[in-house]
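Encoded as structure tokens, the following chain is the form predicted alone, with no partner shown.
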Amino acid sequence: MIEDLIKPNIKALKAYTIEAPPCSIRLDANESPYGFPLGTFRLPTNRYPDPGAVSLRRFLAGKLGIEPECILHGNGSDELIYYLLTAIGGPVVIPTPTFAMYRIIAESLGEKQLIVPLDEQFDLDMDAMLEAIEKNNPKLIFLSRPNNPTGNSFTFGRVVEIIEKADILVVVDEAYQPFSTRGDSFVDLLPRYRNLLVMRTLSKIGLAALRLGFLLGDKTIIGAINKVRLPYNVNSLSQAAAIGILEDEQSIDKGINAVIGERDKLFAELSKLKGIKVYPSDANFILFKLDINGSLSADALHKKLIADDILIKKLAGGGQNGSSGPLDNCFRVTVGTPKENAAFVTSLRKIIEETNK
């Protein structure tokens, strides 16, 4: 049978998919509202891009006050998670619930995961997460902060304290860090610790469709992992356009405040209405538990929105595997424009009257 040459764990493996009923409203992918225009760019198209984005790496380099050797450019960060466990390889290290992808992308390339569940609070049970590493020998671990799908930022430091306890790489993901109000980034802490990298990306403050992430830290480090990077793997729109949109610093702030403030106002709403467990986010996002004693599923609540031409995120369980865990009956709505957030909230409210009546 020709199925036999596909490699086991790639049987084994359950695709990431992304939803996409034609609903006008889509509140489901952490995407910023506010988008840029690309202007007009005189690009050689039978040309390759710069193959190491020299110009764009100089140019965050500046902004970030480290080297350009001490960064690397991705086509997003799935290019960089996936860069990542090519090179370092397993075990790696999850906390779960988190990014999907960490695990996906390490159950392609065949690399054992040591999956350890978040305390109640979704934070870092640090005994937990010291045994794994004590026990398993793992080369590299993933904290995302804020985290994804929960929202909230890890104890900073608890993830100082992995850092400098354990012998491995540790990759601090802040793709929504630029969400947060806390005002720390682990960027600052990259002269300290040679095993400490850094991911970010432009996807979340309103270029998504550039597909552009950054992995920051040693520069030994990261010349290792260069070497598995495909050639030209960021096109010469998304260099350029980059550098020309991340130069209005003044629209760039203006849109991630913006974000904020409708956060700030769609949590509000949230927590007034009855059967909803809303939960503080430093991200563009917001968590919400569905708890209307078995009245309205979370299939059911999905549908209805949909219905009413609004989309968000239903989550799993976020238990090993996706199974059962504290993410049951939960949902994860992205922070839209006034308008969108009022129109989700107005039918959630609808929604859950009608449940109750």
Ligand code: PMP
The other form holds:
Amino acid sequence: MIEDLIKPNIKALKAYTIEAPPCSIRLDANESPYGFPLGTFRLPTNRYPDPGAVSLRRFLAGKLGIEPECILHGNGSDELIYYLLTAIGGPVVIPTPTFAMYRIIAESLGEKQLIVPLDEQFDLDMDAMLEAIEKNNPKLIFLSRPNNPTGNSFTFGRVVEIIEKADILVVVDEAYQPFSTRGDSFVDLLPRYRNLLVMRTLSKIGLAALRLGFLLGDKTIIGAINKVRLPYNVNSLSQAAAIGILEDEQSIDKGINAVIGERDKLFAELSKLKGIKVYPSDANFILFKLDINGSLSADALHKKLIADDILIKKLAGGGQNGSSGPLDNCFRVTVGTPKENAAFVTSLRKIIEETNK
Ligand code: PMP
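The structure above corresponds to the form predicted alone; please give the structure of the form predicted together with the named molecule next.
Every component of the complex follows; first up is the chain already shown.
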């Protein structure tokens, strides 16, 4: 049987599926509602891209005030998670619920995962974390801050405590940091801690089509992870386009600030609705839980929204075994344009009111 040639861990793996019903209001993937003009590029199509993305890394280094050798470029940060787990490996600590790819990639590479539940506020449960670290001698930990899909930022001091107490590589995934108004990025702490790595992506700030992510950290560690990077992982067009677009900092900031303003409005609107619990967010999405005593199932709500041409992300589980947990009956809605958000709130209100009749 040719199926027997597939590794057992891959056979057992549940594929990461991206639903795509043809809705015109797409609030499911944490993209920005604001894109940028691409411009025209004179690129030699017969030549491979610059393997080291030298100009782009130099450009970013200048912006971030770090050395280019401290930056690794990825085809999206997903690829960097893959490289981290390939070069460093497990056991890997994954405070849960969080971004699903940490677990999926660890599983596909056969690396051991230590799933540690977050506390009631979706913050790091320090006793559980430090115990898991002490007992299992992990090499790596992923901390999504702000956390996807819960939207909150883990308490700064708790993350620092892990960096200081644990002898492991701490990856602070700052995919959503541009939307946090706390002003406490871990990039500023890089010179202080050699075991700290910070991951950033351009996907959430209007450049998802380019597939560009960056890992920032100690030169030696970045150099080691760079050894497993595929030679031409970021294409020429993405390298050139990113520099052109990022140079216009004002436009980037305008998009981010518009999303932050709309997020706060959306939060206020959702908080007025009976039958859902809304969680505060530092990101470009909001988590909410359906709470109408079973008279409207999460499945039914999802389908009714799709019938109204609106797609949001239905969540479930998020517990240690994945089958049930704190995300049951939860949804994650990405902040869209004012018009999209208004359409979503109107539809959700209508569905809830119809149910309560
Ligand atoms: N980290 C987190 C926390 C995310 O939510 C995502 C995207 N959903 C990623 C990383 C991956 O982003 P990308 O591969 O588009 O850079």
